[in-house]
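Shown next as structure tokens: one chain only, the form predicted on its own.
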Amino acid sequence: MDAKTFDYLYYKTHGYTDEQIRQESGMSADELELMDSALKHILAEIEAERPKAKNIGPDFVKLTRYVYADKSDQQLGMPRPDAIKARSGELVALPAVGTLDFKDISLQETIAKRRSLREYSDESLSLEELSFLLYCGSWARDFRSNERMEITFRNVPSAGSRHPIECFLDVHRVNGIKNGLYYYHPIKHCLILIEEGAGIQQKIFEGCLRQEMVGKAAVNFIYTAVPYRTCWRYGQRGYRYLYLDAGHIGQNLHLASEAIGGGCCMIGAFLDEGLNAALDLDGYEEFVIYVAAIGKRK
């Protein structure tokens, strides 16, 4: 979904006229009417699924009680999926892990000093800063399998160890990188170029409501949620963990960004529809859950 056809829909169910939404939007009346044609079935379907909304915190969180659940797919014997998902690509090489050479900073001081940062210098981060921001938030030590459980070790907390997180970068400014969009292999530690250029980034910007860091940024990470990976587990109660985990990822990654010089800002408010299609995901089975954009000091 492009921001363009958002727009449309947001208004339309927020009781906007058709005047208000040129003005807004900047449609024609000819592009409305298109819309109006094209999207009747979505705005139907929203308009039946509103009510639910209203409740819809209050009800996750009663309803992913224990005294609710069923036997998980784990518990009925259902095959176990896999820890990391299958991508294919131009491979990138990343430095070791511990090849970084650091300034002489305590983690008092690192965390004293983390803030939400917006507004970065034109420096590139170098390979081994990025080695390191996704060694603290993604890497995997240790990779273990068997029939019955796969499961990944990292250097932040997961339940029962699924992590089921996945990272994505958009590069712009990483010395030896091409821009465009990279997956991040955790047990490799390497990157796989999903899609080179401007274009596959103009829609990461468009899908993060264009918000003006994301753009400056040197490169932002994109976490996505598998979300069967920890459910397989821990049935409808899986989803409260794939947000917990999130924000360990994200607490580790602000600070490893402190570490290196550097700043972050995490983003919760971004079009889910525009950065799910961008990375060609389907919104259910994986979706983007989070956003942070990184860059030097000015």
Ligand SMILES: Cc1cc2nc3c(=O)[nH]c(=O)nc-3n(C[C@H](O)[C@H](O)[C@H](O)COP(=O)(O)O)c2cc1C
Second form
Amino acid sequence: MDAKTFDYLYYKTHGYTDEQIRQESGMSADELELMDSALKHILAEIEAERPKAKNIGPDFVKLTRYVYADKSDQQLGMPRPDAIKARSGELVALPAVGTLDFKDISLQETIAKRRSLREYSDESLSLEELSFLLYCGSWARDFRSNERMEITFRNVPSAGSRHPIECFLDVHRVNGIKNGLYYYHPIKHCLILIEEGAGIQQKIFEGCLRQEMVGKAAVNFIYTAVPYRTCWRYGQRGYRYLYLDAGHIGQNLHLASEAIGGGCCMIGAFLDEGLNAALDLDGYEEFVIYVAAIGKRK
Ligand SMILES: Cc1cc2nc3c(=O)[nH]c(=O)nc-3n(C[C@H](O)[C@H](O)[C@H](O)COP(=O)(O)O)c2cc1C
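Starting from the form predicted on its own shown above, please give the structure in the form predicted together with this ligand.
In what comes next, the whole complex appears, and the chain from above leads the way.
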């Protein structure tokens, strides 16, 4: 979904008059009329579902209690999902994990220094530093696969070690690699170039509601969730675990970015439609769950 479509749907569902929509969005009367007819069905669907949204939080917490659960797909003997999603593109090697020679900083000091950082210097990250950040949050130290189960073990915990969180990078300033969108392969410890250039970066910036730090960061980590990897084992309760798993990754990333003389700001305020579209995700089988802007300290 593009930004204009999102704006139209948002304004319409929030009671703006046509006149106000034209003022806010800069759309012409003709454009608005076109949208009225093209988006009629989507608008009707949103309006019909909005009452459900009113109490979705408490309902979610209640209805994912064990007493409400059916047998999970794993308990029903359904085929196991893969631990990693296949992605294609140009492979980019990363320095091996553990090669970074950085100033030792104690865990206590790292924790004490951690703050959200939203202003960065123009300095680039080295590939070793990037490799270290990926090692801390996403790298798979072990991978086991058989017919019944496929599983990775990482430096962050995950319910059932399902590790449903995948990592993309929006690279702006990393020495030795082109700018653009990459996927991180946690077993091969390499990057896969998904899309090069400024076009994709602009979409990500807009998807993150034009928050300045996203444009200024050396790299933005974009985490996606693949819910079935966890829900195959835990049913709908698995959705609780996606967000918990993402939180662990975020904190490791925060501490790791402090340790390299940088800083990080986690981002939960983003347009789901815009970011999912930028990463070519359907928003159900896989969706953006968390973003982190990272750069060196000024
Ligand atoms: C789940 C989550 C979402 C957040 N989303 C944003 C965001 O979209 N934009 C932003 O500037 N900061 C965001 N933050 C950072 C918080 O604003 C920040 O952690 C908080 O103000 C406390 O400051 P501190 O991290 O420096 O201790 C987010 C933090 C978390 C944990």
